[in-house]
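One chain follows as structure tokens, the form predicted alone.
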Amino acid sequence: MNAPTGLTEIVTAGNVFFLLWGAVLIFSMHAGFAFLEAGSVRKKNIVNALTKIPTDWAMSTVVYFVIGFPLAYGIAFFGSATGLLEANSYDLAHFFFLLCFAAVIPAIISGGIAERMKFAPQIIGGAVLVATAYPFFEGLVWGRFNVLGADDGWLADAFGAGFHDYAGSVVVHAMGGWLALPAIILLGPRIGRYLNGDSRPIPIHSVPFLALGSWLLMVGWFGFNVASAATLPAISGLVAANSLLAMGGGLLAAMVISRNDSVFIYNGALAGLVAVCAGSDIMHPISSFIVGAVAGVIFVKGFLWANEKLRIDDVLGVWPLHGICGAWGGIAAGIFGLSSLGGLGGVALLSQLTGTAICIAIALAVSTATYGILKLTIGLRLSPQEEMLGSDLTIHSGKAYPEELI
């Protein structure tokens, strides 16, 4: 008599554990963000880079619990602990998993505005976006509103299929990259980055730090993609294989285009992973390799275009890496996901284009308003003297290598 109940409990517990496994892997990615940024800045800004990511994580946890998750999914956790445990164990695990996605937003922005933003507006700005723009668009695609991703939504009615984003090429990465762009522009370039019309690239601090950060992100990404199945029965080996092939495609393409530049190679792997998220459940592995390779080229060329031609001082290249490659991933799902190109079908290119465009529009509008207000009120940027001294001493009163005299 108790067998069906016991089996149900085991399945439920398995699903909860699966989500927690994925959440922990994605949580570990934030160490990757921290070391990637710490390696990409100068010695005088390492402490700041390593401090911003966990602080953003803590703030994201609070605002996503109180505002973001309820906004996106209509689920709040304000009852008694007993009631939460009995009725919402899976929802609580799902909150943890999706919080890891939400906290990627300020981590992405952090890399673009590195070495020159004040601490308070950086934390406040990230919190506002995790509470508003991100969960609103998340809700449109995955959550309570579901007007873009639903099979019976207006995009499906208009073009034959809803907007498809399996693991967040657009919802997470494009959103984060396009949210970062207005902040980067409003801040302006670092002192000495462009002088008398000439571009003067600022050397990074540590390739080993950057490499460690990239490896942590690559490993954690399999929680990002595979665990997006959300339940054990839905796990797909195709998602894992596609993630591997896209990562390899991005790395190899970046290696060729950059002529063996190690910084571009490590970021090329990440570009491939960003781009494959959306269609990782419906594309063929060969298509995923192509999507990743195109993303690798986009990152290398996009980084040089943004920083050298447009003179946008995007320190880690978060706009091309997450913003542009994320948008490419959303569009690519509508191409290579088609059954005629070896995919599983159920996608429409026009829906992918529309959903991606809506994401970009929301990100640019909300970010411009948020950072514009912060600039007019408390200010965004360190003073020239503080920036020259470095954010480690001016913000945190400490150095990454305190035994050094200079």
Second form
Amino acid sequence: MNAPTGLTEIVTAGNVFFLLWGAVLIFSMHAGFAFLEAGSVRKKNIVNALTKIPTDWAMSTVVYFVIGFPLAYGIAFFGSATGLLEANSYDLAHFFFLLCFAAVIPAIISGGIAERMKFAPQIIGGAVLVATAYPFFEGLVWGRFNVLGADDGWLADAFGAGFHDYAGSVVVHAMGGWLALPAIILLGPRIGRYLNGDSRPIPIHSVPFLALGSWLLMVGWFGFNVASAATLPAISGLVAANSLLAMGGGLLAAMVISRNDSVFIYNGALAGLVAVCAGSDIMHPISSFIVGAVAGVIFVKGFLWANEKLRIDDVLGVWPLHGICGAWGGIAAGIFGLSSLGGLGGVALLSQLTGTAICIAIALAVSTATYGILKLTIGLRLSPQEEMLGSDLTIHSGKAYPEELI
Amino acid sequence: MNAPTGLTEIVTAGNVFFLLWGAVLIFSMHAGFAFLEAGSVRKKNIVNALTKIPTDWAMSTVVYFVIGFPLAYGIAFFGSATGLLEANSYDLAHFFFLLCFAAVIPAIISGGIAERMKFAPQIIGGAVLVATAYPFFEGLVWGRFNVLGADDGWLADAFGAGFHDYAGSVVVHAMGGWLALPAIILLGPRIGRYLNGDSRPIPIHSVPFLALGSWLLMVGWFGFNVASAATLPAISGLVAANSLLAMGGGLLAAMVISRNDSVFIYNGALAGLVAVCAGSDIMHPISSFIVGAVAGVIFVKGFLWANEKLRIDDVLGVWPLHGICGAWGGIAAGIFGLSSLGGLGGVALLSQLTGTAICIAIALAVSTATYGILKLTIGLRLSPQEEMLGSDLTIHSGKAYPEELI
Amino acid sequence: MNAPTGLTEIVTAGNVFFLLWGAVLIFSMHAGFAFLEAGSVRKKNIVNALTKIPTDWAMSTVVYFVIGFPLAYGIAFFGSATGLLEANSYDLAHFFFLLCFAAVIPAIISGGIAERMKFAPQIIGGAVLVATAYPFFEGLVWGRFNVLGADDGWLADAFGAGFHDYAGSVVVHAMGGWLALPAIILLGPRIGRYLNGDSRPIPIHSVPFLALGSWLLMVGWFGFNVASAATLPAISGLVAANSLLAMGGGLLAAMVISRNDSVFIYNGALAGLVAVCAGSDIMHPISSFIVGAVAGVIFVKGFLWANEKLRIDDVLGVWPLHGICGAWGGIAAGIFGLSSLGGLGGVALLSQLTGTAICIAIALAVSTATYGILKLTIGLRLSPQEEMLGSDLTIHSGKAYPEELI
Amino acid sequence: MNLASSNMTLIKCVFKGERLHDVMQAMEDIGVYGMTVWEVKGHGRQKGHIEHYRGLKVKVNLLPKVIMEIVAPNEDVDHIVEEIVNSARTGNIGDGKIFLLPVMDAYRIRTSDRGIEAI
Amino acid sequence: MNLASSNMTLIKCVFKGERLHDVMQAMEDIGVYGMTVWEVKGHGRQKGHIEHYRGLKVKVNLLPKVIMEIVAPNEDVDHIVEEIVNSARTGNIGDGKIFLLPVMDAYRIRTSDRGIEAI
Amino acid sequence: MNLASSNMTLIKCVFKGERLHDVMQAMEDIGVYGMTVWEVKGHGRQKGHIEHYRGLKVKVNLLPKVIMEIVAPNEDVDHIVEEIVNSARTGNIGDGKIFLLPVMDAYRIRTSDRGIEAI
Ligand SMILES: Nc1ncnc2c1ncn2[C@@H]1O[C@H](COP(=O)(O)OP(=O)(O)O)[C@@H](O)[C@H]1O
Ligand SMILES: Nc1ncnc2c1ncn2[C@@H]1O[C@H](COP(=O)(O)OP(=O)(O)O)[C@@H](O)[C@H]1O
Ligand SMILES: Nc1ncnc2c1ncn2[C@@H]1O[C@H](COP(=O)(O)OP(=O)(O)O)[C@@H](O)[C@H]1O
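The structure above corresponds to the form predicted alone; please give the structure of the form predicted in complex with a further copy of the same chain next.
Once more the chain from above appears, this time first in line as the rest of the complex follows.
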């Protein structure tokens, strides 16, 4: 503490500080996921919503520590604590930061399969994906497998530039959204959602909780995107401004086409943020506004299409929000990142398309296998009686507002 | 990322990090504005409260990017992204930071005109002010117009020291509060607020939401004040301690004179924070406690005077809170900042009075013009039927607690 | 602002920035305490819960500024503001940071004595403890009294290593929990809690508010632990990772032994965090997971034992949570910190046991004296009529949901 | 049991919550103090409306109303009904109804008073 | 007061909230529009359950139900009751009850209509 | 319709929520299981109070109570009323009331049982 500090020491310490600042912000996004879901389900499923998210987080901590992070980056933390101290334990800070991304996977899925899934398959499924599909693709793009993301990887060789995903539109969001889709389909819609051929929307519990969750996500997102620089000297005000403009674009576009629907307004802001992650370091803020606005429209239309036409009962709309808007973000980076469109260049649209397609393929395959096996073995779904009574009483033996007994 | 980092690089990166840390905190204050208002209105206007704030934010992002920031500082962000990279894009980070201040303007107004305004004039009015009155005065004090704030400006020549407003008691809060006043008056009181000569207080929805909003504001305020240093080497623990003491003073004073009224206790803390902004870099912590305590008293008395005697239906009390306490803060900096009173000096009371008066004059003029024209053209107010039904159903076709259908 | 910045300047500024980042996070934990309690009491005591925490905070600000901090560290802030500027006012930033710890004391107590205490003794009691017992023990461990914590202190001489408490498992949490115990006992259980020999649990108001409070605590805790480095160059990713693993361990253990009880799941995470503070800088992450898991079990069992067997009506379980798990954390640092168990060494179990025992002894003595005198003089408890009506109406003349008049 | 002996009536009124303050004032003005009130949802001639959530339409047929129940001696009923009608009326559809039900007996829990004295 | 003159009946039904949509649909199908609804808790043969909070057990004997009140002319009552029974039934314990109470008079607040015309 | 034939009574009681647990216990003790309960606000002799919000005074005249409705055979009514009075009483003003209303018929939705068997 009192040793004279050299330039290297302060840079190293600054890197750790910067990463932990970002990690704490992203951790707070998980509170956002919890409240977004708590507001979007019925009163009888709120406790479950609020419990799933931190439980998934804790499970993710364990499996990403033991399996996921070592798999993606080839760095493990066994042996004595003395061996973990180098550079202010930068690697552990980095682990924390990337765990915050990994744990987004079960949090995304949770919103799609809400109100009807058993607790065990929910927890096990999430943990399996955080140990397998996610870190594998992460390793392909950001990690030790020199395939998709690396400057000298396969895609870079093929199309002139590697797959570019600065803050995870594809690695995190598209992956999460497309992992959720098979789970939602295998689970089937909630009782009463589609009845006698009719679509019967199930009213949500609380707009204020949904708004609180959205705010936590919007605020924390700046940690998500900005700290993706990974080291302090690489920090970029451009990334922050792009996130800002995309959020605004998504919100305003969703507002206009939904005629002031409050839920869409909040979701539109999130859609813009999902889409901007990939290219936030290389696009111009005005391009980001456009990318966000398109995402806002995609979400509104996509949600209605999925839930009304396809009759996929995706409670929070996680597939359109993270899956489709995330894929759009991956592609958009290959368009608006081009220097001809005012971007910084160094991207190839074909690489973006290929990388995004590979992500979707992996997600669909691994998710179908995981939830398929769970369905055949322990089963995915609460019994109809349990579902009617609500997951709060069934799984947690307690209600959201216990005082309301009389 | 791996280039050797020199001292300049780390200072530059540190500046951007510091500003973004502050910006994220202030952004989270906007969630605070949303919940403060959601808790302070009736159930039928909660969705509108929760929607106005992020929508105003998104509109502010656009107009401050295109008009406001260029106007105040002479820096614009058009052209290619390559031109935006200097010093880790410090200018864009600074834009984000100052946008957080600018967007406080419509958030303040929103609380005063709650429960009865149409959506279009609300959005347009806020956007106009963020593009005009706010950045103009901002430019006079902090920006490129060498008039009020500069060391070699008009006021400094006249009275020995420029107008001093470290973190915006006047530039942000007084401006916002006095911009709100004409809007509130032009709009008129809510139906039933003053009936047959009686004052009939309209009970608020939820103290917990109001408290949540207040906490978000109190916490974020430390970003507001501390990061007003603008660069990392200028950071000051004194600013933080002064904010702390003023917040405590405001809270305790409001508690004592309101006899434990919980809403006043929270608002008292905010009043202290509003008042301390201007002089937080030059006052002694004990002076700040006093400044805050006076602000707490001003708010309690001012709120009752405005709402009961003047019969101005200022729902959240934004004029006393931001307008009057902000003006008090500007003046207080000219008193307690004096070195004879333990402060760091470099302020002139006459400059403070003049600067504050100019702010109020600009605010009243531009707001009266803006909302006056809106009133004459598209109209400001919901119809009585719409107001009775509530702005949630009228504007957003949805209620705060949709599940409560039966 | 424009002077060339040297290495020392940037390190100094970085230290202040780092501490203020942590302080703001811990300040936000106080919002967490407020909502944790608001969710855990009945509707008629929510306003009081939400008001006590910020009021205690304001009182703590004053007494810790005037008495506590000078007592523990020998640094006072009287005289002119000019004298406070050294090193970017690091001392004031440090004061803010440590105030955040000190103010945890009344926040802990508040949760134990909820729903039945008068306002004056609540405020006075908390202020007395923040001025006496807390800073005295703080000074023994971290401050100017070279007795328990110092490398050349009494304990270090006796057992080979001083008392090690990196982030306050004992100094803050055990102290708070054991200070609460006599207050709770002197106050007695709430009316109807134990009736005719039966234990009649009193249903809580809202799991969502309880969850919100827990999230705020969990997120802010990373400021608590990480910024305990006190200076930026001493920052440690290991501390963050240990906090993470302990939180996960506490949550999962509590989940398993409580069979998915949502309140225990959240509390288990907090129990893990309480326990990891002391040794978070010297344990291996896997040890931290174990320490956290044990704390999760201790809390679940301890809460039931205290509330059901001992019939201590500790509303939020603050004695088991902070008192017992905090003591466990102090002891655990002396076990898992040993290099033979993969830790960094430099701890002595006997020092840990002794230091923890001294903390408990001081806490019990000072609390019994303080609340004993208050009981004999102004009295601790609301009248039965007031308690039935609720502290919101009795103390604050207002309810949590005022609109619910009909 | 002889129902014809009923000398008290339960006045059950359903009206709009926004009128509650005035109805209570009207009751106070004519010296009626005892009443019990709660929030309900009603369906009648008044049309419901469509709400939108994330673009999904929900038809809302139940509108918020308030029930007020007053038990009164038979001879006061007409006057009370008249005052409620006057103070609850807005003239718009959905103003609500008043129903009269026979009450056979009443007790005051605190004193065990019975019959008319109890109310 | 001549109770025998009552020509209207208050149909008070307690049933499970999940059936509300169908009961309302059934009423619409037979042309019954006026009704008032609210949420209640009920106790009957249906067993309650144990809830846990922080490990403390709470016996919950009151289960959520809905009350629907319909005032109808006596001649329509049988038909309405039949339709409610059909649409509210799940066949499980706890399905609820219907009680019929005499109504002596009714008023429409908006128009001061009285008697059968008022409902 | 012959009202004199009513052999069931609706016991409608308004009392303080804090007594609910004991009243339910008392009912269980005498073998009364069927009941429906909800929260209401009441006005009576018991004085309301003044609340303050941001310094503005609001007179609150409605105090929280609970309604319990029990439909019982006429012969059990006296006993039930007695037990409710005993278990709900605190002796303070605002303890509440019990009203008895005639019930003409009852149905059990699950089984279509009718009359006394239905309750
Ligand atoms: N037959 C009825 N039985 C019970 N409640 C009724 C009946 N008819 C109307 N109501 C109640 O009265 C309210 C107003 O009735 P409505 O027909 O909409 O308007 P109006 O009374 O002006 O004709 C309804 O919302 C409902 O709560
Ligand atoms: N005697 C009664 N008086 C009032 N309400 C009753 C009575 N009996 C039953 N109920 C109501 O009906 C509901 C269902 O009754 P229950 O006995 O559980 O099932 P079922 O009607 O299938 O026999 C109860 O929850 C309660 O609300
Ligand atoms: N005439 C009445 N009609 C309907 N409800 C009544 C009547 N009188 C009293 N109540 C209800 O009983 C409650 C208690 O009555 P109150 O007069 O305050 O006390 P007490 O019953 O001890 O005399 C009231 O709050 C109200 O809910």
